[in-house]
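The chain below stands alone, shown as structure tokens; this is the form predicted alone.
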Amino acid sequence: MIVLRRSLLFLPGNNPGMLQNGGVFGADGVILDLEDAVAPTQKDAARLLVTQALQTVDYENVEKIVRVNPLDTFGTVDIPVIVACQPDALLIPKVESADDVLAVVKLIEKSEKIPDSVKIIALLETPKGIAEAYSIAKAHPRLVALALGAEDYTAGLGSKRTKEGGEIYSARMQVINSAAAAGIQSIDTPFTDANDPVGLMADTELAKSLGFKGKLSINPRQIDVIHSVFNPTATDIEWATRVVAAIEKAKAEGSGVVSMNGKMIDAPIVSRAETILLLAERLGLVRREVR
């Protein structure tokens, strides 16, 4: 089954109201944040709030992800406590090597109640992390996605962060290509102006066109816009249905050559069509007959 990660919404780990209501915002996943949203003096209190939320709040089918702190700060304290509360995944900040992933895996294994149940999403937000993207992506089977953190990345480059995003184009492609090569998902950096839905729409459309499978979000108001971009359109579904029908007809007739509207249908086109239909089925937009 496809795990939807069109939108992953950050919730400050020191905000009880946001943690309590995280399941009602409509995001595919919520990220209970113990890192940037929490001052060093509030880390212990936030960690306690997040553990309570994981144990008492019903997030229903929303993926529960916790962004822990880096291992060289509070991460080694966060991970055992959080993993014991059975989140769906950990978001690991500032990952720069496969060894960083393996170190996290060792900590998870010591506290995990159900073997292999806690997944990992690696947040790449340094020039070194981007350079090592593929080795990170294939570091361990627990890794289900790479995410891009563009604010810290551009600070590391010494470049100005812009809404147009030209300064992060190569990093975006490195993350997308590395994740695809490793068979995992790629998640785009958040659009940080919560009061600019037009800019968010343009940035999300660019992310989807490049190949990202979802986008980080900093505000519940961004969720609908993000989903409107990543959801397959009626035109997408109609095209995919025709492609699959053409393939099935060719197979039934024993034909090795398939075309539609004069264009050859090859394996990558079929794969794209199947992915669109699987996503549409997952969202309840279409129902296919079981053969």
The other form holds:
Amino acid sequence: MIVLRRSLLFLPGNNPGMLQNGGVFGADGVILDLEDAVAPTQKDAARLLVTQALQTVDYENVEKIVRVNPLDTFGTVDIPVIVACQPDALLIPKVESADDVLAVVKLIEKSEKIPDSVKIIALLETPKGIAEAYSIAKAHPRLVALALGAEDYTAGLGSKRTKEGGEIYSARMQVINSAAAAGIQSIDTPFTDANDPVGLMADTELAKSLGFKGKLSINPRQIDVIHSVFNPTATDIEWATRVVAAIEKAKAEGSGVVSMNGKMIDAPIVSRAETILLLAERLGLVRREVR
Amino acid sequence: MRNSIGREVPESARGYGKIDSFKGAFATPPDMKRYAPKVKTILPSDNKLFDCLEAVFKAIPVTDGMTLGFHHHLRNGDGVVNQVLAVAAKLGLKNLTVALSSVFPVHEPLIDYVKQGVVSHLDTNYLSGPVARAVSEGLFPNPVVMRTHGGRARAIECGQLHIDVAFVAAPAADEYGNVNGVCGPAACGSLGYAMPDGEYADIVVAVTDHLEPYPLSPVSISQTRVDYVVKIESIGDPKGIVSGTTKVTKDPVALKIAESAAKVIEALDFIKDGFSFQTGAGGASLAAAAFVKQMMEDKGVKGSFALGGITGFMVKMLEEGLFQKIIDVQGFDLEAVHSIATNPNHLEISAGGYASSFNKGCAVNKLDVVILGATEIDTDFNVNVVTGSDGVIMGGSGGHSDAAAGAKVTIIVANLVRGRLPIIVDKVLTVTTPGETIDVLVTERGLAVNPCRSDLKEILVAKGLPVKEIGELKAKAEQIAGIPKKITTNDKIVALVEYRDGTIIDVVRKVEG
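Same protein, different state: after the form predicted alone, show the form predicted together with its partner chain.
After this comes the whole thing, all chains and molecules, with the earlier chain placed first.
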């Protein structure tokens, strides 16, 4: 079963109100953040709060992800404590090599209660991380997605971050392609202006068109816009339904070649159509007859 | 005796008389004639204008035991109540009843006047600040009467609340007693809550700090009803008049609730031409209005009217053509004041016209949807907006019960857990608004529909909204916050909660400890 990661919402790890209510905004996943949202002097307090949240707050079907600190700061302290509380995944910042992933895996294995239960999402946010994207993507089976952190990345490049995002085009494609090659998901960098829904919409549409499967989010108000882009549109669903109908018709007629509107339907098209319908069903956008 | 929703109410109460117990939102029809004040005359040469309150007290004269009426349009900036009571105290008056439509923190001096015996009784629709706490602690010898905004108008019109002298704080007046709320330094907009007092009090005194040459226009309360005009230095502080809660919230949970409420309205197919709407000025209610506005714009809908307490946000919707009219009983900010003064489609309405159930039709009856808040709601959908989680009075119905009864659909918006306490309980401490007039509860973790509105529930479920049983939401809240300790009260009744039809829906008892 595909885990939907259209939207992953950051919740500051030192904000009890947000940790308690983070599950109500409809995001596919929440990221309980111990890194950038928390000042160095408050790391221990936030760690304690996040462990409590993981054990007591009912996030229902929302994926529980914790962004720990990098291994060279507080990460080695964070990971054993957090993993013991059984999050669904860890978001590892500033991953720059396959070895970084393997080091995290080692730490997870030491404290994990249910074997292989805690997944990893690698946040690539340095030029080196982007350069190593593919080797990171295939470093370990626990890795389920690559995410792009464009703010740190452009700082590393020395380029100015813009809303249009020309400066991160190549990094986006690198992340998308590496993830696809390794058979995992790619998640786009957050859109940092929470008061610009129009800009968010354009940026998310661009991300989807390039191949991202989801987007990080820094504000609950962004979730609906992000989903509206990643959800299949009525046109998508209508097209996918016609594709599936054409296949079934061909099957019934015993024909090996399937075509629709004079165009041949090959395996990738079938797969795309089926993914759209599956997603539409999961999101309650269509109801398919049980066959 | 127990009323129809199981609340224990006394047969009678000191200072109030025989109690008629609540029987249902529309179960008690009126059986009386309208009260009629005395017919009067004055000579063309007579002068109404005084330059000090004391002189008016002596001219009337105000005597022991009288009921003095006041409105709350100047809210926490009001200077009139305190100045009038200071004169009463100076003149050694005793046992006065203060009939003030809402009490604010600025009215703290009232506590001392009660202790001195100047004031012995309070009749109001809403209490906040130190007076509210003092009432809960048993300040008054007799129970305070808490009414709804429509109920106060009804009580005055039906002669149940007889006002001997109404001191009408008048942002603008002329020397012959015409009054409005739109001019002068303390302009507050609509004078809707003062209109029943102006119409029915035995003596009407306009208290102003801004005299305009005769004839003043527009006129909210007319010279034909005003006995005296007193010019004083200041009737209040304009800074306190503007309500602090007129900005759309940025709190993500409140926004989520607001958006869900708007989705309920849309799912019930109200977002179409002719839509009418009321919402409070609180952050979440106003945010719901913002989402509704967006839906109306997206669909190109022209609504009919917005009602109630009016903010700049509603004014903007009027100006953009999203509503044809605003019906304004009270303005919350300067935009509302400016609009009612200049826009012919922004109408002033009296408290009775707004919400009294004993006339031939009040404006709340024409509402499609109202969005209201709650401090507590129980599994029978009864709502408390009178007492807080500590059992102490911190509000009152105001227009809550009126709008809930009138609107086709009443939506309560509330955080499921607030201040670490579940919002849903088995029995609310104080019933303000009966569950039969509440249709949908919207929280950040789903909505609940009153079982007597299965028609609405069916639609909302079919439209894919997260409808749950109210018991389910209550369990969820308790899972997060635990079950709160019961508040202990003693037998002393500190306030009677009167429903809009004049029956007693509940009482507030003194808090233990």
